[in-house]
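Quick heads-up: it's one chain on its own, the form predicted on its own, in C-alpha cells.
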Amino acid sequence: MDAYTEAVVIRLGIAILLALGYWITAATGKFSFGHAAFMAIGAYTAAILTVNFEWSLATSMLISGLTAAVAGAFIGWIALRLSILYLAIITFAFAEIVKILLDSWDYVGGASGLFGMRGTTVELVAMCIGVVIVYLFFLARSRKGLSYEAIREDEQAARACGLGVTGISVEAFAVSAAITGVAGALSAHETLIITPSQFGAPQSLLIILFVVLGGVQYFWGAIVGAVVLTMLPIWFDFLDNYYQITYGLLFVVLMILRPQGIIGRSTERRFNLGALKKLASSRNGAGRDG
C-alpha cells in the first residue's frame, strides 16, 4: 500500500470511528452539537502523553478515551436532564470553551498547536473499528439496545415503562465520548500536528452529518454516511473548494427523498412502541427465568 492510499484509509477509518461513536448517543434520540470537544480532549491527552512523557500510543489511547468519557459523563449529566434545545446549547458551548482553553494554553502550544506525534497505522485503526463494531453488534441485540430504541422513539412512554432515561442517556453519552476521544488520539498521531482550530464547530457538524446521512436506526448507517462524506472530496476533487455547498445540496435532496437517511426503514408513524413491547417481553422473560 502506497503512502497516499494508506493516508486515505486511515482518514476514512477515523471518520468511521467518529460516526460510530456519535451514533451511540444519537441512538437514544439525543444530538450533541459539540462532539469535536471530546475529539480534542482525546487528541491532546494522547499527544501530551506520547510527546511529553514518551508513553506508548496504545496506552495513551486508552487514557484519552477514559478522559473523554469522564468529560462526556459530566456534560451529559448536566445537559441530558434538560430539553433537546438546552442539550444543543450546552454541548456547543462546551466545545467552544474547550477550544478557547486550548488556544490559550501555552503548554500545548496554544494557537500554534502541538506537533511531533506519530504512530497511527491502518492495522491499529482497523482494530479499533473492529472492537467498536463488535460492541455495537451485541448492544443492538441486548436489552440496553432496546432501551436506546425505546427512548429514541418516545421518551415519555419509556419513562412510563420504568426506564431510567437520564441514567441510560448519560451512560450512552459517556461511551460515545470515549470512542470519539480514541478517534481524536488516532487523528492526532496521523496528522502529526494538532491545533485548536481543527476542533471547531465545522468538525462537530461533520460528525453529525455522518450519522444523519447514513441514518440513525442502524449503526451501519453511520458507517455508510462516514464513507460517503469522507470520500466525496476525494472522488470529486474538482469540487475541492465547493464540497460544503455540495454537502448542503446533498442533504436537501436527502431530506426530500429519504429523511430517514440512506440506511433506514421508512415509516409513516412517528409514535412506535415496538421497542417498548420488545423490552417488556425481554423483562417478562427475565422475570420468569428468575
Second form
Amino acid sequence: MDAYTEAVVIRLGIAILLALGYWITAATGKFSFGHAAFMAIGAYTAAILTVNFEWSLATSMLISGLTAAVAGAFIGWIALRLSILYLAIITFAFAEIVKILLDSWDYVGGASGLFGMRGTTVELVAMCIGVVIVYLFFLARSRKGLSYEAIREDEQAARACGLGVTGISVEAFAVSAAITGVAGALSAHETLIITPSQFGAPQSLLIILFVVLGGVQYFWGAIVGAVVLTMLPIWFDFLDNYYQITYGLLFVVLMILRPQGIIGRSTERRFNLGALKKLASSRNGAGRDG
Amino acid sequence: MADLQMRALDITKHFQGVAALTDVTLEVERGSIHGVVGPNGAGKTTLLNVMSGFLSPSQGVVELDGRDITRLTPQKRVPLGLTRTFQNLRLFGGLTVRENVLLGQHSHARTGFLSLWPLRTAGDKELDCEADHALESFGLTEYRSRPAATLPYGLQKQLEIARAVSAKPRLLLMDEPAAGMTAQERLDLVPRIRSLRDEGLTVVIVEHDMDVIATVCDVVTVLNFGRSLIEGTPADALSSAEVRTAYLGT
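For comparison with the form predicted on its own, produce the structure of the form predicted in complex with the partner chain.
The complete assembly is shown below, putting the previous chain first.
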C-alpha cells in the first residue's frame, strides 16, 4: 500500500469510527451537536500521554476513550433529561467551551496546538472498527438495543413500559463519546499536529451528516454515510470550486427523496417522489393556503 | 374493612391556574374493576396521569399498597406493579409486534450496565416464553414480525394491552380502552377485561362509553368539572339525578 492510499484508508477508517460512535446516541433519538468535543478530548488526552509521558498509543487510546466517556456521561446527565432542543444547545456550547479552554491552555500549546504524534496504522484503525462492529452487532440484537429504539420511537410509551429513559440515554451517550474519543486519538496520531480549531462546529456537523445521510435505523447505514462523505471530496476533486455547491445540492436532493437516509426502511415508498411534486406545486398553492 | 390497593387522596391539579381536578379521592379495592366516568373535560385522563406518574399533582397523595408514590416517576411505578395504556395508543410503531411486547417486560429483564445480554430472541427463556404466550392470548401471534403501525386499529389496541400486561402488573390503568373501537370490538373488550381481573389484576378504567362501564365495572366514580360527584355500583351511580344532569345537562 503506498503512502497516499494508506492515508486515505486511515481517514476513511476514522470517519467510520466517528460515524459508528455517533450512531449509538442517534439510535436513542438524541442528537448531539458537539461530538467534536469528545474527539478533541480523546485526541488531546492521547497526545499528552504519548508525547509528554511516552506511553504506548494503545494504552493512551484506552485512556482517551475513558476520559471522553466520563465527559460524555457528565454532559449527558445534565442535558439528556431536557428536551432535544436543550441537548442541541448544551452540546454545542460544550464543544465551544472545550475549544476555548484548549486554545488558552499553554500546556497543550494553546492555539498553535500539539505536534509530534504518530503511530496510527491501518491495522490499529481496522481493529478498533472491528471491536465496535462486534459490539454494535450484539447491541442491535439485544434487549438493550431494543430499549434504545423504543426511546427513539416514543419516550412517553417507553416510560410507561418502565424504561429509565434518562439512564439508558446517558449510558448510550457515554459509550458514543468513548468511541468518538478513541477516533480522536487515532486521528491525532495520523495528522501529526492537532489544534483546537480542528475540533470546531464543522467537524461536529460532519459527524452528524455521516449518520443522517446513511440513516439511523441500522448501524451500517452510518458506515455507508461515512464512506460516501469521505470519498466524495476525493472523487469530486475535479469540480474544484464548484465542489461544495454540488455537495450541498446532492444532500438536499437526497434528504427530499430519502429522508430516512441511504440505508433504512420506510413505511412509505422507497423514493419519496411525492415530496418533490409537493415542493414543485407549493409555489402555486402558497398564496391560496394563506 | 375493604382491602385497598391504590388510593389517590384529595388530588388537586392546576394547569396554569385552571383547576383540572379539585380534591378528588379515588379508592381502588384489590381485585375490583373500577370505572371512572364523566363528560369531556371532567378530568378523567388527568386523574389517570396523576395515578400513573405522568403528571404530579398540585396537592394530594397517591398511594400504592399503602406506600406513598406521589413523587415517583412512571418508570419507577412499573416495577411496583402499576402500568397503564393510553387513550390515543402509544405503540412503538416502527418496531415489530413482538418487540413491543418484549419492551413491556423491561422491568423484569436483566439488562445490566453496559451488558448486551439478554438478546431479543435468546438469553432469557422464561421471558421469551411469556412474550409468546402473551402474543397468543391476544391473538397477535401471526402478526408478531410486522411493524406495529401496520396493524389494524383494533389489533393495535389489543397489542397495547398485551404490552402493558407483559410487565406483570398488579394494577392496570386503562385510558379509554373502547375509544375508536367498532361495536364488535367493544363487545370483545368486556370479557377481555374480566379475564384480566380473573388472573388477579385490579383494573381501573377511564371511559366515555357507558355501555362498557355499566357491563364490566364493580364500582364507578363519576367526575364532573374536576370534582368527584358520586361513587357506587354502576346501576346506582349512573341512574342518580346528579349524573343525569351532568351528562344530559337537564
